[in-house]
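There is one chain below, alone, in C-alpha cells, taken in the form predicted on its own.
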Amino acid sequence: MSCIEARSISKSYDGILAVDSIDLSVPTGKIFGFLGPNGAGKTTTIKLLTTLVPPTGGTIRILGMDAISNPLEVRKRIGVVLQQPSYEPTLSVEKSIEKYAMMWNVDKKLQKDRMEDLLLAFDLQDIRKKKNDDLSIGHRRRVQVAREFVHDMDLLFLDEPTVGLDPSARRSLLDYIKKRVREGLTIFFTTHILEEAEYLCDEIAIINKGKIIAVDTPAELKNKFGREKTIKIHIDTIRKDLSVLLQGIRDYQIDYNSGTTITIQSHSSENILLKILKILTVNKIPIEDLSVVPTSLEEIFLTMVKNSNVSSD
C-alpha cells in the first residue's frame, strides 16, 4: 500500500515551473529519500506533499487522503520537520518538547514518558534545562528533530535533518528514524549527504530542475547507473615518464603526491587496467599497491545530475 500517492504534480512561480509534472508513490513503512542539488525542487515538493502550499496542477493523496482537498484531515497525521531552523529561544529543551505536546493534545502522562524517552534517545538529558537562545546550531536540530516525535503520526517529513550536528548525533538520528519505522512510521526523508541516503533509504527517487530523473533502490541505482569501477594503481616512486609510456591509452589520470598515482575510471576499467599492468611490467616498473573502488552512490547522483543538465540545455 502506498503511504504517498502524487501524480502529474506541478507548482509554478511567476510562470516559472519549480515542480514539473512529477509522480511519487511512496510505500507504507519504508524510508523514502529524496534527493537533489540546490534549486532542483525538494522542498517545494515538500511543502506541496504537506500540504504548505497548493499545487498548480496534479493531484496528491496522502494516508489515503485527498491532500488538495482536505489538507487539514492529512496534516493531523503527519509530523514535518523543515530546513529551515525552527526553535523558542526562551523556553528550556524540555518545555519545548512539553509546549509541542500540548499542541498536539498528548495525553499528560504520555507527555512524560515521551518526553523521557526522547531526552535520552537524542542525549539532552544534560541540558534539558537549558534555553533553546543558548544551545549550539547542532543541539537546537536536535531538539526540533526530538519534539516532532512527541505526538503520534503515521508519515513523517524529514527535510535535511542531520544539518550541524556531528557525525556521533548523526549516526544516532539516522538509527533513532530506522528503529520508528520498524515500529510503523513512514519517512519521506531529503539530504545532502549521500551516504546518509545510502545507510538509511530503501527508495530513493532524484529530482533536477524540477523533473524527477530516476527512482530506484540504491542498489539498483548503482547496478543501472554504477557500472564505472575506480582502480587504482600506486608506484612507490615518482615517474614522470609514465604519461609517455602510456600514450594512446585513454580514461586515466596521474597524480604525484605521494610517489606515483594512476587511476582509472571506465566502464573497461579492467582492460586498461591489463593494458596499463602489461606496459608497467616490461618497462620493471615493481607496483606498490593496487585496489578497486565501487562507484559510491554520491558519484552515481554527480554524474545523473551532471548528464540531465546536459540534455535539457
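Throughout, rigid core stands for the largest set of C-alpha atoms superposing within 1.5 Å between the two forms. Positions refer to the first chain, counted from 1. None of these values were measured; they are calculated from a predicted model. What changes on going to the form predicted together with the partner chain:
- Core-superposed comparison between these two forms: CA of Ile235 displaced by 2 Å or more.
- Once the rigid core is used as the reference frame, the Cα position of Val26 differs between these two forms by less than 2 Å.
- Once the rigid core is overlaid between these two forms, Leu35 does not reach a Cα shift of 2 Å, moving by less than that.
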The other form holds:
Amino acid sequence: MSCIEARSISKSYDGILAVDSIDLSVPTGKIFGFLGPNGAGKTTTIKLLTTLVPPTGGTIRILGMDAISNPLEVRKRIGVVLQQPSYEPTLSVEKSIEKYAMMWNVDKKLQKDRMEDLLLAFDLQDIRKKKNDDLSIGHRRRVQVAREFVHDMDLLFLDEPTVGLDPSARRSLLDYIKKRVREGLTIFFTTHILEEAEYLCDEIAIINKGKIIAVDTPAELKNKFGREKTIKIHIDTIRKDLSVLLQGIRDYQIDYNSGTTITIQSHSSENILLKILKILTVNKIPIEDLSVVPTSLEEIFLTMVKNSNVSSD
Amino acid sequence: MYPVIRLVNRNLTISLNMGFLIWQVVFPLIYIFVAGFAYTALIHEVPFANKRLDYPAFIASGMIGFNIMNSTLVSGIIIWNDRRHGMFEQILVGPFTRTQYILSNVYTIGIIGLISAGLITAVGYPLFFESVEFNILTIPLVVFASITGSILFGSIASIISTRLKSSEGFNVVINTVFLFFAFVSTAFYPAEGAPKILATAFYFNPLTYLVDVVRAGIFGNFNSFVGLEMLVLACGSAVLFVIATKLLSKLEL
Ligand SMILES: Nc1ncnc2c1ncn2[C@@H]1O[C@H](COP(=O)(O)OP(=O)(O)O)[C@@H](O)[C@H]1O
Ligand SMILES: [Mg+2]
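What would you give as the form predicted together with the partner chain, now that the form predicted on its own is on the page?
Up next: the whole complex, starting with the chain shown before.
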C-alpha cells in the first residue's frame, strides 16, 4: 500500500510555480529520497504533503486519508522535521523534549524511556541540562530531530535533517533512521546531498524547478544514466587554437585553468577520445595526463539538473 | 488531555520564568509601595465617586488593571517567539489547529491575568481595606474586567506580533503602546481634576475602562457609567479578538 499518493500537485507563490504538477507515490515501510538543488521545491512539497500550506491544485492522500479535507487527522499520524530550526529557547534540552511529548499526549512513563533512548542515540546526554538558546546550531538540529521521535507516528517527513551536522553525527542519524524504518516507519527524506540519498534511500525522486525529472532506485538510476564516462586530457601549455583543431567533434569541453584540459563526457567517450588523440598527434601536441572518471550519482544528478534547466529555458 | 489544555500547559511552562515574575510582581509592588507612599506627601486624597481615597489605596487598585494589561504581553511574546524560533510552524504540523493555538493563548493570558489580579489584590488589600466595599458585584466585576481586559490587550499584543518582522521593532512598538496605555489612563491618577484634554485622552485608552471597572468592584460603586464602560470593554475585546484571529490565521507559512 502507498503511504503517500499525490496527483498533479502544484503550488504557486505570486504567480511563480514552486511546485509544478508533480506526482508522488511512496510505498509503506520505505525511505523515499527527495533530491534536488536549492530552490527546487523540496520544502514546498513537504509543506504541501504535511498540510501546512494548501496546494494550488491537485490531490493528496496520506496514509489513506484525503489530506486536503482531513488535515488534522493526517497530522495526528505523521512526524515532521522542517528545514527551518524550531526550538523553545528558554527550556533545557530535556525539558523541551518532555514538553514536546506532553503536547503529543505521550504517556509519562513511555516518554521517560523514550527520552533516555533518544538522548543516547543522538549523543545528547552531555547537554541534556543546557538551554536550547545556548546550543550550537548542530546540537540544536540534533535536538530538533531527536524530539520528533518521542511521539508515535506512521510516517515521518525530514527536510534536510543533516544540514549543520558533523560527519559522525550525520552518519549516526542516517543509521538511526535506517533502524526505525526496519521497525516499520516510512520516511520521506529531502536532501541536496546525493551520497546521503544513495546511502539511505530505497527510492529517489529528483526534482528541479518544481518538476520531477526522474524517479527510481539508486541502482537503477546509476544503471540508466551511469553509462556515460568522463575522460580528461591534460596538456601543459595553453592552446587556444584547440577549438579550431577539434572542429566537428562533439561532447567535449575545454578549459584553461592550468594549461589546457579537455573533458569528454558521453556514452561513447572512447570513440571521441580516439578522434581527439589523432588530432593531437598530428599537430604534435604532447599529452601531460589522461584520466578516466567513473560516473557517480552526483554527476548523473548534476547532468540531469543541467539538462532539465536547458530544456526549460 | 485536550489539545488546547496541552498547549496552555506548554505556554505556561515557557512564560513563567524569573524575569516574568519580576515584571509581574515586583514592578507593581514598587509602584504601590514606593510611588504610592512617596506621592502621599503631594496627593493627600483622591476623590472617587462619593468617597475620598488615600493615594496608596487608589494606586493599588489601579495596579490590578495595570497588571492584567501587562500579563497579556505574554500572548504577544509567545506568538512572536513561536514565529521567530519556528515553533509556530512546528505546532501547526502537529496535532493542533490554528484555532486551538489561538484559544490556548487566550486561556493562557486569562489564567495569568486572573492570578496576577488576585496576587495584587491580596498584596494591595492592606492599603485599601479601609475604603473597600465588597458586595455581590465585586467578584463578578473584577472577573469580568480580568477576562475582557486579557482578551482585549492580548489581542492587541497578538496583532502587533503578527504585523512586525524585526525583533527590535516588536519590542519598541509593544513597549511604546503599553507605556502609553499605562500612563495616559486612570491607573495612576483620576480623570477628575486632570486637564480636559488629558481626561478626554484617558477615555481613548482601554486600560482606563479596565481600571474603572475593577475600582467599581472593589469600592462598591456600580453605576450606569460603569455599565457603559463594561459594554465598551466587551465590544472592544470582541472586535480586537476577531481581528487578531483573522490576522493569525492568514499568516503565510
Ligand atoms: N513563502 C514563499 N513565498 C514566495 N516564494 C516562495 C516561498 N517559499 C518558497 N518560495 C519559492 O519557491 C521555490 C522553491 O522553494 P523551496 O521549496 O524552499 O525549495 P528547496 O526546499 O528545494 O530549496 C523557490 O524559488 C522559492 O524562492
Ligand atoms: Mg528547502
